[in-house]
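Heads up, the chain below is alone and in the form predicted on its own; it's given as structure tokens.
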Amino acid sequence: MSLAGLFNPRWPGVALFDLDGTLVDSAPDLAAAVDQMLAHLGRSPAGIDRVRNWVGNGASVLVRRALAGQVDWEPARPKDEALFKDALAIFYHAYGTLNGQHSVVYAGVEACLTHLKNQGCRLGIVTNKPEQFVAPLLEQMGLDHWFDLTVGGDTLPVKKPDPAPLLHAMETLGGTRGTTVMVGDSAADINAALAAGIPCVAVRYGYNYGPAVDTLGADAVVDSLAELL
């Protein structure tokens, strides 16, 4: 089935980004600050691989897969709990030092942008990522200026899969659940547009681990947001 022209001048009004996995390639960089971190505590290198499959659910989470060096990680015991304390830490320093050096923006996504803004939609990024570290990045991949509005991982209380950032973003933005939409690239995303009661649109090129992303209840999933246009 096409998906051209589900983006046109009648919908959306307001469009909802995740950012890592969807609008950037952020891997290479999280990465480089996961094996920073984990060769400071003495540790093995995690390598980009490992690390895909491990981000989309913020960067505690992040650090917490690193340490155990998988995705499903037990509840720390109180002397673990000061362990993660110093290697969120350390992965935060060395993050915030890489400042998106090795990250791309993906195909395809300028062109979405533009068309979008051209069409009057108002955008905004609904992400899990520390705040302080979302507008350093969108500045760093030249995509700051397309936005209205950012949500990080900590601007509220919760992040997704909960679908407050989500509810936010739209009413902050005048959107209402029929003429907003979510892109995003994980279950995380999906499931926080489900919850919230949007429409959602999954890229199948990012950082979603188990079931294919096809299989989670997206309303539509592409290969590319040009697809889209």
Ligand SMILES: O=C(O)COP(=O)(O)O
Given for the second form:
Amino acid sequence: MSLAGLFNPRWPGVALFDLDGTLVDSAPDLAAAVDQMLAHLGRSPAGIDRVRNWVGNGASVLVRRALAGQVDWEPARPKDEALFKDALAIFYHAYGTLNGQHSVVYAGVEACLTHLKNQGCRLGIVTNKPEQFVAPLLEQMGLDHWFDLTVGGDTLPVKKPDPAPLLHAMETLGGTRGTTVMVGDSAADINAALAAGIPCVAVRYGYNYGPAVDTLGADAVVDSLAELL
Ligand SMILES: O=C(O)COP(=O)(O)O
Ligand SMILES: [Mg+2]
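With the form predicted on its own in hand, show me what the form predicted together with the ligand looks like.
Complete assembly follows, chain above in first position.
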């Protein structure tokens, strides 16, 4: 499907957006919180370049990756599980105070949201970020007024790449598979959209790790959301 076709469904349509790595470059604050957590545990910092590759599957996975020092972590033993719980609590506390401080909205985002809103489109956020951090970040970035619905990583019992959060948002906003588009930066977003049967636009500038985002089956891949205008 062409880009123009994807973004000219029978309006008013529904556009669902991933948050971290798609609308907002939140890695500086996530990395600062991860490094505070690691310092608390007497470990050396991970740094933003590594943390950027660990974002996209929610806070628990981010913390497990930080403890393992890599994307893949070993299945936890009971001892590790106690450490994980402590680490997660420290991370939540740290991120609660750092969330939004050094995050920025990507270029092209405001123009894209303005355009879609002017078309009568309903806009939703479907993120794996825990719900408690979503509204404060949107507010601080001045993005909160755009969205009719936000679904966080712990809003439902499952998160992306499960299709349920996308389908929940689509149905709540009155969309159908023919009038809904998902926009994201990672394999979790694309796989959720594929499983939901919703067309998907991927951005190249986000936090996807592993195979290049162009190879993951998105209907279109862009360098800026301004390309969608
Ligand atoms: O919290 C995360 O891991 C990423 O959230 P996202 O789904 O908005 O990319
Ligand atoms: Mg993302």
